[in-house]
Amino acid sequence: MKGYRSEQKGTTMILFLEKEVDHHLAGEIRKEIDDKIDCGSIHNIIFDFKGVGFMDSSGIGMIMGRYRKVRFFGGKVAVSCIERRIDRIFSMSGVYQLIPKYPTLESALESLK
(Lines of atoms letter the chains of each structure in order from A and count residues from 1; the text may use other names and numbers.)
(Lines give C-alpha, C1' and ligand atoms only; values in the text may rest on other atoms or scores of the structure.)
Protein backbone atom coordinates (compact mmCIF):
# COMPACT_ATOMS: atom_id res chain seq x y z
CA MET A 1 0.00 0.00 0.00
CA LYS A 2 1.30 3.41 -1.01
CA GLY A 3 0.28 5.34 2.13
CA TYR A 4 -1.54 8.08 0.24
CA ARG A 5 -3.60 8.74 -2.84
CA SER A 6 -3.90 11.87 -4.89
CA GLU A 7 -6.69 13.45 -6.87
CA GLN A 8 -6.74 16.53 -9.04
CA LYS A 9 -9.65 18.98 -9.22
CA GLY A 10 -8.81 21.60 -11.81
CA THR A 11 -5.46 23.04 -10.79
CA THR A 12 -5.76 21.83 -7.19
CA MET A 13 -4.05 18.64 -6.09
CA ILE A 14 -5.55 16.85 -3.09
CA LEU A 15 -3.39 14.40 -1.19
CA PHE A 16 -5.32 11.97 0.98
CA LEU A 17 -2.77 10.87 3.54
CA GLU A 18 -3.29 7.53 5.28
CA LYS A 19 -2.04 6.21 8.62
CA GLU A 20 1.41 7.80 9.05
CA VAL A 21 3.71 10.22 7.29
CA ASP A 22 7.38 9.29 7.71
CA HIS A 23 10.55 10.16 5.78
CA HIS A 24 9.96 7.44 3.16
CA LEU A 25 6.40 8.52 2.37
CA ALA A 26 7.33 12.21 2.50
CA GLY A 27 9.93 11.59 -0.22
CA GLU A 28 7.39 9.85 -2.48
CA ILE A 29 4.84 12.63 -2.02
CA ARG A 30 7.48 15.32 -2.62
CA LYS A 31 8.45 13.75 -5.95
CA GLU A 32 4.87 13.38 -7.18
CA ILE A 33 3.92 16.95 -6.26
CA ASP A 34 7.12 18.48 -7.65
CA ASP A 35 6.66 16.66 -10.96
CA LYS A 36 3.14 18.07 -11.32
CA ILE A 37 4.17 21.57 -10.26
CA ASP A 38 7.09 21.54 -12.69
CA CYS A 39 4.90 20.56 -15.64
CA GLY A 40 2.37 23.27 -14.71
CA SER A 41 -0.62 21.01 -14.05
CA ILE A 42 -1.20 22.08 -10.44
CA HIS A 43 -1.35 25.44 -8.74
CA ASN A 44 -2.76 24.68 -5.26
CA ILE A 45 -2.35 21.76 -2.84
CA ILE A 46 -4.57 20.40 -0.08
CA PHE A 47 -3.18 17.85 2.35
CA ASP A 48 -6.06 15.86 3.86
CA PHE A 49 -4.97 14.26 7.15
CA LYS A 50 -8.11 12.26 7.93
CA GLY A 51 -6.93 9.10 9.69
CA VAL A 52 -3.27 10.12 10.08
CA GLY A 53 -2.07 9.44 13.62
CA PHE A 54 1.68 9.91 13.21
CA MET A 55 3.94 12.29 11.34
CA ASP A 56 7.64 12.94 11.85
CA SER A 57 9.63 16.08 11.05
CA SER A 58 10.17 15.00 7.44
CA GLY A 59 6.41 15.40 6.90
CA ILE A 60 6.58 19.00 8.10
CA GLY A 61 9.59 19.62 5.88
CA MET A 62 7.80 18.15 2.86
CA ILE A 63 4.71 20.29 3.44
CA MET A 64 6.69 23.49 4.00
CA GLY A 65 8.85 22.80 0.93
CA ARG A 66 5.75 22.38 -1.25
CA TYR A 67 4.32 25.56 0.31
CA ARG A 68 7.42 27.53 -0.74
CA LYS A 69 7.33 26.02 -4.21
CA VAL A 70 3.67 26.79 -5.00
CA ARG A 71 3.85 30.24 -3.38
CA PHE A 72 6.63 31.10 -5.82
CA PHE A 73 4.08 30.61 -8.62
CA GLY A 74 1.23 32.33 -6.73
CA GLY A 75 -0.44 29.14 -5.49
CA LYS A 76 -1.78 28.19 -2.07
CA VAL A 77 -1.52 25.26 0.33
CA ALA A 78 -4.11 24.17 2.89
CA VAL A 79 -4.50 21.28 5.34
CA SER A 80 -7.75 19.62 6.36
CA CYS A 81 -9.13 17.05 8.78
CA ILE A 82 -6.27 17.37 11.26
CA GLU A 83 -6.22 14.83 14.11
CA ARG A 84 -5.27 16.08 17.59
CA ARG A 85 -1.67 14.74 17.61
CA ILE A 86 -0.90 16.22 14.21
CA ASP A 87 -2.59 19.48 15.22
CA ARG A 88 -0.19 19.80 18.17
CA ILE A 89 2.83 19.16 15.93
CA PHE A 90 1.64 21.80 13.42
CA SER A 91 0.92 24.31 16.19
CA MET A 92 4.31 23.85 17.88
CA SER A 93 6.22 24.02 14.60
CA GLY A 94 4.51 27.22 13.42
CA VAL A 95 2.96 25.66 10.29
CA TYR A 96 -0.34 27.43 10.94
CA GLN A 97 1.33 30.81 10.69
CA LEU A 98 1.71 30.15 6.95
CA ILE A 99 -0.73 27.39 6.04
CA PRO A 100 -4.40 27.53 7.04
CA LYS A 101 -6.23 24.51 8.43
CA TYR A 102 -9.82 23.61 7.67
CA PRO A 103 -12.12 21.18 9.46
CA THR A 104 -13.24 19.51 6.21
CA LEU A 105 -11.88 18.93 2.74
CA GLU A 106 -14.88 20.77 1.30
CA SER A 107 -14.10 23.92 3.30
CA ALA A 108 -10.46 23.75 2.18
CA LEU A 109 -11.53 23.43 -1.47
CA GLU A 110 -13.92 26.36 -1.09
CA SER A 111 -11.14 28.54 0.35
CA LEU A 112 -8.95 27.96 -2.70
CA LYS A 113 -11.55 29.11 -5.24
Contents of the next structure:
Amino acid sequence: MKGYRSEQKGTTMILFLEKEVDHHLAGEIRKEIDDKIDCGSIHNIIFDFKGVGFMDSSGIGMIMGRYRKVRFFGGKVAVSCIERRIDRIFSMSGVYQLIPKYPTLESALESLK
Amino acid sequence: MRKHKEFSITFNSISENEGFARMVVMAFMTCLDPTLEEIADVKTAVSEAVTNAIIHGYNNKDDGKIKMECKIRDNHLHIEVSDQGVGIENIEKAMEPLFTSKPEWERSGMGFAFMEAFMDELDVISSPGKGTKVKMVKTIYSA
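The form predicted in complex with its partner chain is what I want next, because the block you gave corresponds to the form predicted alone; please supply it.
Time for the whole complex; same chain goes first.
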Protein backbone atom coordinates (compact mmCIF):
# COMPACT_ATOMS: atom_id res chain seq x y z
CA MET A 1 0.00 0.00 0.00
CA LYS A 2 2.57 2.58 -1.07
CA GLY A 3 0.00 4.81 -2.76
CA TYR A 4 2.07 5.47 -5.88
CA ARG A 5 4.73 4.00 -8.13
CA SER A 6 7.30 5.63 -10.34
CA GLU A 7 9.02 4.95 -13.61
CA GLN A 8 11.71 6.72 -15.54
CA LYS A 9 11.74 7.20 -19.30
CA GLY A 10 14.92 8.94 -20.33
CA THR A 11 15.09 12.03 -18.18
CA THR A 12 11.35 12.08 -17.53
CA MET A 13 10.01 10.68 -14.28
CA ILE A 14 6.45 9.40 -14.33
CA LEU A 15 4.57 9.26 -11.05
CA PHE A 16 1.60 6.91 -11.20
CA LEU A 17 -0.53 8.16 -8.35
CA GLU A 18 -3.04 5.80 -6.81
CA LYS A 19 -6.19 6.38 -4.78
CA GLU A 20 -5.70 9.28 -2.37
CA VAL A 21 -3.15 12.09 -2.59
CA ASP A 22 -2.97 13.91 0.74
CA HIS A 23 -0.34 15.54 2.97
CA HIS A 24 0.85 12.13 4.16
CA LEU A 25 1.47 10.72 0.69
CA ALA A 26 2.69 14.06 -0.70
CA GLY A 27 5.57 13.99 1.79
CA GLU A 28 6.72 10.56 0.60
CA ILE A 29 6.43 11.43 -3.09
CA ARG A 30 8.30 14.71 -2.59
CA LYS A 31 11.25 12.92 -1.04
CA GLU A 32 11.52 10.34 -3.82
CA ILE A 33 11.32 12.94 -6.60
CA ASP A 34 13.70 15.39 -4.95
CA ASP A 35 16.35 12.71 -4.47
CA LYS A 36 16.25 12.09 -8.22
CA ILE A 37 16.22 15.80 -9.11
CA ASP A 38 19.14 16.49 -6.77
CA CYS A 39 21.31 13.74 -8.24
CA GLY A 40 20.58 15.15 -11.70
CA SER A 41 18.94 12.06 -13.19
CA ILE A 42 15.61 13.65 -14.06
CA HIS A 43 14.59 16.75 -15.91
CA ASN A 44 10.83 16.49 -16.41
CA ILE A 45 8.00 15.05 -14.31
CA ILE A 46 4.59 13.70 -15.29
CA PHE A 47 1.97 13.09 -12.62
CA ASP A 48 -0.49 10.52 -13.91
CA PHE A 49 -3.84 10.58 -12.08
CA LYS A 50 -5.47 7.51 -13.60
CA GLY A 51 -7.52 5.90 -10.84
CA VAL A 52 -6.97 8.70 -8.32
CA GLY A 53 -10.23 9.54 -6.56
CA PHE A 54 -9.01 12.06 -4.05
CA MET A 55 -6.55 14.90 -3.76
CA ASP A 56 -6.46 17.83 -1.36
CA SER A 57 -4.48 21.07 -1.20
CA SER A 58 -1.36 19.24 0.01
CA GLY A 59 -1.18 17.49 -3.36
CA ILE A 60 -1.36 20.87 -5.09
CA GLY A 61 1.47 22.20 -2.90
CA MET A 62 3.65 19.18 -3.65
CA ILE A 63 3.12 19.41 -7.44
CA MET A 64 3.72 23.17 -7.54
CA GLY A 65 6.84 22.70 -5.43
CA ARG A 66 8.23 20.15 -7.91
CA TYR A 67 7.36 22.53 -10.77
CA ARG A 68 9.43 25.30 -9.18
CA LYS A 69 12.28 22.91 -8.61
CA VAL A 70 12.60 21.46 -12.13
CA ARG A 71 11.88 24.80 -13.77
CA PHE A 72 15.07 26.09 -12.21
CA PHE A 73 16.99 23.70 -14.49
CA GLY A 74 14.71 24.25 -17.49
CA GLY A 75 12.60 21.14 -16.86
CA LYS A 76 8.85 20.74 -17.31
CA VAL A 77 5.93 19.28 -15.37
CA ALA A 78 2.72 17.88 -16.83
CA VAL A 79 -0.35 16.11 -15.45
CA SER A 80 -2.41 13.44 -17.20
CA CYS A 81 -5.68 11.49 -16.86
CA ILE A 82 -7.41 14.04 -14.66
CA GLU A 83 -10.91 13.16 -13.52
CA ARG A 84 -13.61 15.79 -13.11
CA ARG A 85 -13.27 16.09 -9.35
CA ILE A 86 -9.51 16.58 -9.37
CA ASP A 87 -9.84 18.84 -12.39
CA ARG A 88 -11.93 21.18 -10.23
CA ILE A 89 -9.32 21.18 -7.46
CA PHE A 90 -6.59 22.01 -10.00
CA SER A 91 -8.67 24.74 -11.64
CA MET A 92 -9.57 26.40 -8.35
CA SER A 93 -5.89 26.53 -7.38
CA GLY A 94 -4.77 28.03 -10.69
CA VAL A 95 -2.39 25.15 -11.42
CA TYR A 96 -3.22 25.04 -15.13
CA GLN A 97 -1.74 28.50 -15.62
CA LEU A 98 1.66 26.88 -15.13
CA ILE A 99 1.24 23.15 -15.64
CA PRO A 100 -0.51 21.69 -18.71
CA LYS A 101 -2.91 18.74 -18.51
CA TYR A 102 -3.16 15.95 -21.06
CA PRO A 103 -5.92 13.39 -21.57
CA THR A 104 -3.48 10.47 -21.65
CA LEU A 105 -0.03 9.65 -20.38
CA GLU A 106 1.13 9.09 -23.97
CA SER A 107 0.13 12.60 -25.01
CA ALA A 108 1.89 14.03 -21.97
CA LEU A 109 5.07 12.11 -22.85
CA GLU A 110 4.80 13.28 -26.45
CA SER A 111 4.56 16.92 -25.32
CA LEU A 112 7.83 16.67 -23.44
CA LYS A 113 9.82 15.38 -26.39
CA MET B 1 -37.32 9.49 9.53
CA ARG B 2 -35.47 12.10 11.54
CA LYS B 3 -31.87 11.19 12.13
CA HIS B 4 -29.95 12.22 15.22
CA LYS B 5 -26.59 10.73 15.90
CA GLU B 6 -23.14 11.84 16.89
CA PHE B 7 -19.65 10.75 17.79
CA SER B 8 -16.36 12.24 18.81
CA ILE B 9 -12.84 10.90 18.55
CA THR B 10 -9.43 12.15 19.54
CA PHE B 11 -6.32 11.18 17.66
CA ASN B 12 -2.71 12.28 17.63
CA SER B 13 -1.26 14.70 15.12
CA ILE B 14 0.40 12.36 12.63
CA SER B 15 -0.21 12.53 8.91
CA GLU B 16 -1.48 8.91 8.70
CA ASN B 17 -4.51 10.10 10.67
CA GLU B 18 -5.64 12.36 7.81
CA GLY B 19 -6.78 9.31 5.87
CA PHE B 20 -8.21 7.78 9.03
CA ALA B 21 -10.31 10.89 9.74
CA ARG B 22 -11.66 10.88 6.16
CA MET B 23 -12.63 7.21 6.44
CA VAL B 24 -14.40 7.68 9.76
CA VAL B 25 -16.49 10.61 8.55
CA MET B 26 -17.30 8.83 5.31
CA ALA B 27 -18.57 5.79 7.23
CA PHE B 28 -20.55 8.01 9.62
CA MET B 29 -22.35 9.92 6.85
CA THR B 30 -23.43 6.92 4.75
CA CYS B 31 -26.73 6.73 6.66
CA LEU B 32 -27.68 10.01 4.94
CA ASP B 33 -27.40 8.29 1.57
CA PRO B 34 -25.07 10.96 0.16
CA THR B 35 -24.03 11.21 -3.48
CA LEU B 36 -20.41 10.45 -4.41
CA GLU B 37 -19.96 14.17 -4.99
CA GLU B 38 -21.17 15.01 -1.48
CA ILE B 39 -18.88 12.37 0.03
CA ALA B 40 -15.93 13.79 -1.91
CA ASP B 41 -16.76 17.32 -0.75
CA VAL B 42 -16.80 16.28 2.90
CA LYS B 43 -13.65 14.18 2.58
CA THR B 44 -11.76 17.11 1.11
CA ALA B 45 -12.93 19.50 3.83
CA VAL B 46 -12.06 17.05 6.63
CA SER B 47 -8.67 16.39 5.11
CA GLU B 48 -7.91 20.11 4.95
CA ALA B 49 -9.04 20.74 8.53
CA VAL B 50 -7.05 17.85 9.99
CA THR B 51 -3.97 18.67 7.90
CA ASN B 52 -4.14 22.29 9.10
CA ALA B 53 -4.28 21.13 12.73
CA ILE B 54 -1.20 18.95 12.21
CA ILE B 55 0.88 21.37 10.17
CA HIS B 56 -0.13 24.75 11.53
CA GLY B 57 -1.64 23.95 14.93
CA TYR B 58 1.12 21.60 16.02
CA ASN B 59 3.93 22.64 13.64
CA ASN B 60 4.14 19.08 12.30
CA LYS B 61 4.92 17.63 15.74
CA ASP B 62 3.31 14.28 16.43
CA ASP B 63 2.40 14.71 20.09
CA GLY B 64 -0.61 17.00 19.64
CA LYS B 65 -4.20 15.88 20.11
CA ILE B 66 -6.84 16.55 17.50
CA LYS B 67 -10.49 16.18 18.36
CA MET B 68 -13.10 15.54 15.72
CA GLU B 69 -16.77 15.76 16.64
CA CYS B 70 -19.51 14.90 14.17
CA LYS B 71 -23.25 15.22 14.46
CA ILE B 72 -26.10 14.39 12.16
CA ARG B 73 -29.24 16.47 12.65
CA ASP B 74 -31.82 15.53 10.07
CA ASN B 75 -29.97 15.93 6.80
CA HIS B 76 -27.30 18.28 8.14
CA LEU B 77 -23.84 16.95 8.84
CA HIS B 78 -21.93 19.00 11.42
CA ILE B 79 -18.19 18.51 11.76
CA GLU B 80 -15.87 20.18 14.26
CA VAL B 81 -12.12 19.71 14.17
CA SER B 82 -10.18 21.23 17.05
CA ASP B 83 -6.62 21.39 18.27
CA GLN B 84 -4.86 22.98 21.22
CA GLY B 85 -2.00 24.23 19.11
CA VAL B 86 -0.55 27.63 18.34
CA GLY B 87 -3.79 29.22 17.10
CA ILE B 88 -4.24 31.73 14.30
CA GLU B 89 -3.40 35.40 14.76
CA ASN B 90 -5.24 36.77 11.77
CA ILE B 91 -8.09 34.47 10.74
CA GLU B 92 -9.20 36.72 7.89
CA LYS B 93 -5.72 36.64 6.36
CA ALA B 94 -5.40 32.87 6.91
CA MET B 95 -8.61 32.32 4.98
CA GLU B 96 -7.53 34.24 1.89
CA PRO B 97 -7.06 31.87 -1.04
CA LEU B 98 -3.37 31.22 -1.81
CA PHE B 99 -2.20 32.79 1.44
CA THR B 100 0.03 30.52 3.48
CA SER B 101 2.14 31.10 6.54
CA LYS B 102 4.30 28.13 5.57
CA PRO B 103 5.50 28.59 1.98
CA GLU B 104 8.74 26.81 2.93
CA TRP B 105 6.69 23.66 3.52
CA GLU B 106 5.09 24.02 0.09
CA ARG B 107 1.61 24.70 1.37
CA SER B 108 -0.68 25.82 -1.42
CA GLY B 109 -2.75 28.17 0.71
CA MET B 110 -5.96 26.58 -0.55
CA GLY B 111 -7.04 24.72 2.59
CA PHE B 112 -9.69 27.13 3.88
CA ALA B 113 -10.77 27.97 0.31
CA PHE B 114 -11.59 24.29 -0.28
CA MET B 115 -13.40 23.98 3.05
CA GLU B 116 -15.45 27.04 2.15
CA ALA B 117 -16.16 25.84 -1.38
CA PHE B 118 -17.12 22.28 -0.53
CA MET B 119 -19.12 22.80 2.68
CA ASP B 120 -22.22 24.93 3.19
CA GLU B 121 -21.03 26.65 6.35
CA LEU B 122 -17.56 27.30 7.73
CA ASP B 123 -16.68 28.97 10.99
CA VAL B 124 -13.16 29.29 12.39
CA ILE B 125 -12.63 30.05 16.06
CA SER B 126 -9.06 30.60 17.13
CA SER B 127 -6.84 32.52 19.45
CA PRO B 128 -3.04 32.56 19.59
CA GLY B 129 -1.68 30.07 22.09
CA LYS B 130 -5.03 28.46 22.72
CA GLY B 131 -5.75 26.50 19.60
CA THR B 132 -8.20 26.43 16.73
CA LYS B 133 -11.65 25.03 16.15
CA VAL B 134 -13.06 24.64 12.66
CA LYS B 135 -16.82 24.18 12.48
CA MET B 136 -18.39 23.04 9.23
CA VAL B 137 -21.87 22.08 8.12
CA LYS B 138 -22.93 20.23 5.00
CA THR B 139 -26.52 19.63 4.01
CA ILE B 140 -27.00 16.31 2.27
CA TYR B 141 -29.76 16.72 -0.30
CA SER B 142 -30.06 13.14 -1.38
CA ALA B 143 -31.26 12.17 2.10
